[in-house]
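Below sits a lone chain in structure tokens, taken as the form predicted on its own.
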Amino acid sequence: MYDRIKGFRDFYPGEMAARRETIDTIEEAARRYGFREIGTPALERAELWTDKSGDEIVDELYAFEDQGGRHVTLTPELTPTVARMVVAKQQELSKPIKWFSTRPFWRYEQVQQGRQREFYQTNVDIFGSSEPEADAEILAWAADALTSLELTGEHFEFRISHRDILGGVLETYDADVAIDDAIRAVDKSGKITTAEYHDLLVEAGLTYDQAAEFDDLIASGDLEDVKAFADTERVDDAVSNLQNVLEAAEDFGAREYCTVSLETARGLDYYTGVVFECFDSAGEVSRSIFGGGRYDDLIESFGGQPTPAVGVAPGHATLSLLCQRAGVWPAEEVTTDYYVLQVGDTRPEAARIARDLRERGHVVETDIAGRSFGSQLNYADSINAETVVIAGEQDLENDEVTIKDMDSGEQTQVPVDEFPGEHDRPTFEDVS
């Protein structure tokens, strides 16, 4: 007996139908953008990551020597792919650049609640415009991606902040601040105690009492006490660029779900803007949604024209615990349009039916097993079945075959010759 790999999960098809068609939903709404589809490879080089963030990173990557001799890895998220895939063509592509893609990542990581080593996402981005509209057509697509679930401004919320807010901030100080490192804190300060955090601070560099004033001051989430605060041009610009990208949001119908949150910071260190994380309201979901921003620099760091970039990337794990939450998660079932049921040699007349109603685009199945009428009846149950097609000797020879509704126990018979007729889905009451 093999058992299945810690962090790597399995879906039987009950499952796999409630997330396919919450896959299908979510990229139907990226299609409605503009967005265009893109396939990634599942292996890339790793200096794609260590050249970034170092050697170390390599604990948290399915990394290895391939029979090349190249150090390569799972990836682990899709940014630098689809940077490297910029970059490549990017004088052939027309601008803005509106690209999605679903697949899964691997990070060897501790396995927690909405969490695991490997795990699913999907990625939307637009490379080529550093105007407002572009970060607030990425809300606006992940707000109509999650009502289109049936989700509501009750069951999530976006809370959205800048970087260059937190880094303007920073630099305020008399002191030595390692920028980055401070936001690191103000990205894991809703995960630690305040102490905890102000200790991460002064790591940073700041003291104690400036610990203390920087976390009241972004906290508050008040945009004039920190342009007033802080006095310079970093400041009052990303002030300026947050409430023009709200503005934009308000009329692409996404401003409803968006809160002012200094605190949100992302903890990568390619994020140079606006950023935003999605929330359960009510909290209980442990963990972010999911969440993005604009990450300007990334295509010119990898070796290509200075590209402005945002994008937001849901988890499929999250998501789904928040559907649950919500009360709208599809049902986790297989669905059947007809079962094709066979009694006697009628073998002939059943795969004509079956063929028929498959060319109209249904769901058919009929018996490849040679079953007896109540094991097949019972399996048509099985697979939630809306309607049988009985084809039996009998019937035949009278040139009908039976229809029923297996949700009533209804039945009638009906001409062979005018099955499945003009209808283009014909079920008992169509017939009857």
Given for the second form:
2 protein chains.
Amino acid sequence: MYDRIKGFRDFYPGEMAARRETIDTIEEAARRYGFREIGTPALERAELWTDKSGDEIVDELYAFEDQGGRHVTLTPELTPTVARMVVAKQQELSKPIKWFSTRPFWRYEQVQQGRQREFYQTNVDIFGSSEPEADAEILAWAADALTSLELTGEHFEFRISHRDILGGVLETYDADVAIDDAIRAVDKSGKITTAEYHDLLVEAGLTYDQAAEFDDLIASGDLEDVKAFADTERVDDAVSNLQNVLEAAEDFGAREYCTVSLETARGLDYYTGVVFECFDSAGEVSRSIFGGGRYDDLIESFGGQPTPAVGVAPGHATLSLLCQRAGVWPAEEVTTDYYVLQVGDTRPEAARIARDLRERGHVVETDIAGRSFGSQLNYADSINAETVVIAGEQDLENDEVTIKDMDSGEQTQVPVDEFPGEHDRPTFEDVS
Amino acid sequence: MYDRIKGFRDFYPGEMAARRETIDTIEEAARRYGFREIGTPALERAELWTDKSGDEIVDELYAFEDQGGRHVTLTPELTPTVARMVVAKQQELSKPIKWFSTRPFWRYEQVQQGRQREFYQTNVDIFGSSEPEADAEILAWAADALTSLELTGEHFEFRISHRDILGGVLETYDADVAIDDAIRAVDKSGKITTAEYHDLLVEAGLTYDQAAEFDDLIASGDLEDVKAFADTERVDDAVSNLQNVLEAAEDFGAREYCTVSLETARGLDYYTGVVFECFDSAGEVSRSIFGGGRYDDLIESFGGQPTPAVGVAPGHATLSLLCQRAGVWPAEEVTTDYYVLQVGDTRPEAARIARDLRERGHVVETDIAGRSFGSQLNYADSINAETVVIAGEQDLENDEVTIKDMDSGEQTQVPVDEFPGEHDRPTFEDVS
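Now that you have shown the form predicted on its own, what about the form predicted in complex with another copy of the chain?
Okay, now the whole complex, with that chain kicking things off.
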């Protein structure tokens, strides 16, 4: 007997039905905004991450040498891939470019609740607009996706910040501060102690006094205080940009879900402007549900024309935890419209009925295992069949079939040429 | 600038739209038969293939050692994974188990038309029935899937054989024949010369005279001749089983697409009974479009209870070639219901209209890049917008918006509170 690999999940039909409904719902929301589906490779050259993405993700790569001697990796996230794709067709693509896709990614990390080594994300990105409306549209889609899942503002909030506020404040210190390291410390601050947080800031180049001061300023989240403290054009511009994004989010219907939270930083190095994370309002899912933000420099660093970009990538593992705790996760069960039960040698007629019902678009099973009446009825029950059509030899001699409602157990006989006949989706109610 | 890896494809929105329509169509056909979607890992322990699947596929594995020292591989096909999943929950699952899924697989092989190193398949399998109806339901689904794509019997045919016919005939020779090697030779026979084919049969243990005789017998495809030649119960049973499958396929509506072709063998070692391949009737796509068959011993060999199984896995690359040559491949373009064009500072009203239209389920874009009238109109054209709603400052002062039909270029003004108003999907025709 073989085991699956640790951190990799099998999804059986019941759970998969709930996942599919969720994925379809949030993809439909993306389609309504005019995001277009793309398809992307599972393997890329490892340099796409080792060159630019920071040590943390590089340590977690499923990287190896392929048979052709290429240093390749299973993709740990989508952003460098879509950046590569934009660069490859930069001239042909009309802008803004608005793409989405749902697929697995892979990182060798500690397995825990809501975090597997293989995990699914729906990535949604806009390339070619630096305007605050692009950031706001990403937020609006995320809000629409979540509310389409029947989540509400009681269940989730978007915590929003701006990389240039953090970077702009940090660069006002005289110290030779490693800005990226300090921002990564901010990103971790919610998961570590204050002392550990300050240690990380000191490692990045601040003194302990500066670290405490910076922590207080950022934790307050007061944009006017931050502007006054830094007193630089960079921070003024960043605050204005953040406010403009929130104003556009108001018009787009997403403002009510947004809270300014300067402690939100995102771990990846390539973010440049607005960044945000979605959190469980009740605090039961402790890590962020998902995050996103602006990465205006990435396309150029990949060899393309300067192209502003903003995106978000809900992860389906944390999203399902949130939905489950909010009581809106779909039922994990399969559904079946009809089971056509054969008694005796009635395969031709049962097959005809099954085909007629399938042509009307219904989910229909019939016996393919030569089983008894009782065994077929148990199976019909196990697949949650709504209606059972019993094609029995005796009934058919009278040109009839029996229609059984599986919920009530009631049944009735109908002429075989009236089933399904003119009906689009005949139930016991329709024919009794 | 980074390149994608050889043999890996990027799918941009136009092509992806056509692929998505195709995948949706054949998955919907699977759902109508009561096949249930599952989700499966991209990585498995390499032993799942190295133990049982034959050298050819093993040589093509993307296998490596993960950070935990596991010998893992990107999955080259799905069958061992679903077998593993059946074994893991054998007691709980009600039978027959009917599963489907669409996802990529990976093999390091020569890249050519219709064959990439990353390729997509829709796998459809039935576990727990040894009856001919199960084989026939797989054929019926495959036929339904293809005809749902608007392909017809003029475009494709299923060539059907039986492993026990080939094996049963081979074992009648006195020679110490390596049956699996000989069957692989049959599988290759369509792609190599007769001399090469006979050489492979001789390598497998036949004499040259026996190889020629065997070739003639199998090429004739005459089931009575084959029975008479072998004169064994094994071959008699296999021929009966094949005929029973074809009879059930008649009831299920798939018989008309089936041809007996004993030269169809399938390359993988785990097949046991009926095997079949789908071919382009016009012969333009020279290799098989896809194949499948019965593999009754695999579950037991994986440590499970003896469980008969039959499945098929259309590959999307060859399927798209077939559809393209048949002229039924969907248009490779994106579609858009509405573009809401902003002239001046009309964002709040444009956003309101866009939201109202999206709530009705439509695909709607609006300006998120601060662009000019002309630039927005060009963009609307590039995304094939059907209707453009122009929210201009002056119009709005009169409480009006302009509705423009992009096909005809005609436009008209309507009261802003009547758009979309009571209409579900208002076009220029509805409001002019």
